[in-house]
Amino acid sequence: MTAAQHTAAQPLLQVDQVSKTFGVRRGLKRATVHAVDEVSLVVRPSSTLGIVGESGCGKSTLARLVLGLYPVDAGDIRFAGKLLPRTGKRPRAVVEQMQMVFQDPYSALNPRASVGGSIAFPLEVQGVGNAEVRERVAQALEDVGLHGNYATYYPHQLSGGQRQRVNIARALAMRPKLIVLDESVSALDKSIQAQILNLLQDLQESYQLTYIFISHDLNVVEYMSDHVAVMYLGQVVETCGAEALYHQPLHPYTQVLLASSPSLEVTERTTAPEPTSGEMPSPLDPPSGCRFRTRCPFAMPTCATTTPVLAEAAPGHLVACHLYPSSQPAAK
């Protein structure tokens, strides 16, 4: 392997036995909500790592901590091969190679500011010259299909698909590596939805971007992602190939999701078992063992002593389940 060879294999980000929990009060005495417990990932180059769960899983919690937006209570995520702090400030280099695309396309819009103002202002944060932030934003927005005149508009003279086009352009101008969309196409109607997903694809394509998208919609992960992680409050309980995870799920709570999406399909994608009754557990007061033995049809008496262990069932598909003994600790 040659010297570019082994840098293109390594990963752009790495997240290892990362956990955050927040103190909330319960009644009259404090409580620790786990967050996101020991939870490791690895996303490569030019891939899409997608992340999906119910709410409260810990999904966009996850996402903030890879941003540096929550201090990072323990574990180690690295950017580039370069260790970042758990808290304080990042160096500037790494602020600029890692963006987020939120939510909701108007809150995360300035109502004040124009369309170039908003995607002007990181650029001017970061000390970028006014002649190269002009030349930055009329290329982010051409590269969003929008036109350069869009950059006097305002937020609320704008659609929705727009105003999400406009937060993608910010992320854009800064010339990162890594964005992290978070639910970035669920607050769109579906024609729209599918206008910004090809437009993603098409982005990633020509500039060669890494993702982690987050949501709730398997059936948008699965044709947006390369891998998928599955999580369950607060910890990652199956990850592996898009295509693998879609056709041949092996944690009981994957098989449940899938079962509960929406498909076209005639035939039935996956012999998934019956949906699970009753809601997930507070995270204030998670189930001792395996998480997900409350809900599971499988579950057995060592499911409620013994925390299982992601590990690996299958090559590349990693499992945290009691139903594949044989399975080894993933290599890291």
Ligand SMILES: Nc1ncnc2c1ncn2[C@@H]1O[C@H](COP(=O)(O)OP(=O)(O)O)[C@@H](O)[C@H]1O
Contents of the next structure:
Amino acid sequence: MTAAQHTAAQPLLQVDQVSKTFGVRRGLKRATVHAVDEVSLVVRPSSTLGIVGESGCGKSTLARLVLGLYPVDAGDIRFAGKLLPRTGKRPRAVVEQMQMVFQDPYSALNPRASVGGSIAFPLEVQGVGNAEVRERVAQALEDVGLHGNYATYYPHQLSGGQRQRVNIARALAMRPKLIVLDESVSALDKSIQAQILNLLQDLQESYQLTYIFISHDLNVVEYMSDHVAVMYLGQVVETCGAEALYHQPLHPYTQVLLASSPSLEVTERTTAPEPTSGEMPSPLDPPSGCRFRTRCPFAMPTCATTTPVLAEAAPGHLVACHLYPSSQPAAK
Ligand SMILES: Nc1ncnc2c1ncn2[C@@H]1O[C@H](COP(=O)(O)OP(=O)(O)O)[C@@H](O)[C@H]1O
Ligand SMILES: [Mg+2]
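Previous: the form predicted on its own; requested now: the form predicted in complex with the ligand:
Complete assembly follows, chain above in first position.
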């Protein structure tokens, strides 16, 4: 059973064995980056799936694949049960129902467009009529806690937090079901971060929104998420409910991540490994077998030869690691 098939009925988003490579130049040679490698995820309606992992592990690429901003090399993405094309144009309803809020609130807004113009633009592109555009812009500003006057402001007149509110308003105005938040609060000061996170939670409740919340910051992911997926070098190595992940992490990489995150207390961990130092290997040349083995305190000979599969080690708790018998690939 794959991870995508595993969880409850009627997910809003199902990502099944999705892969994406990029061709890059390495000196004079051409090389391939395995940015996202056979990733499977399930996101249930009105819930938040957090995605964590170090920089370069493929989080943004995965987000872009979900949003249809990159063609998918292999695997399937289903939205509300409907299989989406791997390449080319998606149905208009799907485009509207999936929105993204990017990390950088500065570059995400056109400096020459007013706030109202920025929020209206994607609506106009989708052919929404003028009166409705005006109404939706006003409603979206109100929803993110900005006075209607802000419609006439320009990005340079706004603070970082206000700009991110505008980006959220722009996504909301499309009346989406799913919003992908890629490091959306990472550039903000801590106090502003908290305000935006609370705003996102309020909006989720008001509009039954579904979020994919991407961050390298384990604390904000814990605060926001119902379920969490941990990525390492393009792969999901562990996924389960947030509570289980933060209190009983199973994958050595997750344990290391939590142990090196100072303000998190991991209570019920019995096998606390020493935080592994060392750089993440290059995605141009990932290790054989388990990709984490070169930094893993528990690495065994089999880790170099056999790739562990993501499978259920405890109810609802999937992990890809040879420490757990469930991760043995089925004999061919
Ligand atoms: N457009 C691209 N062309 C070539 N390589 C890319 C491209 N986008 C991402 N990558 C590579 O794919 C890997 C994953 O990147 P990314 O998805 O941005 O990771 P994250 O968001 O987790 O930091 C990295 O090695 C990155 O250098
Ligand atoms: Mg990123």
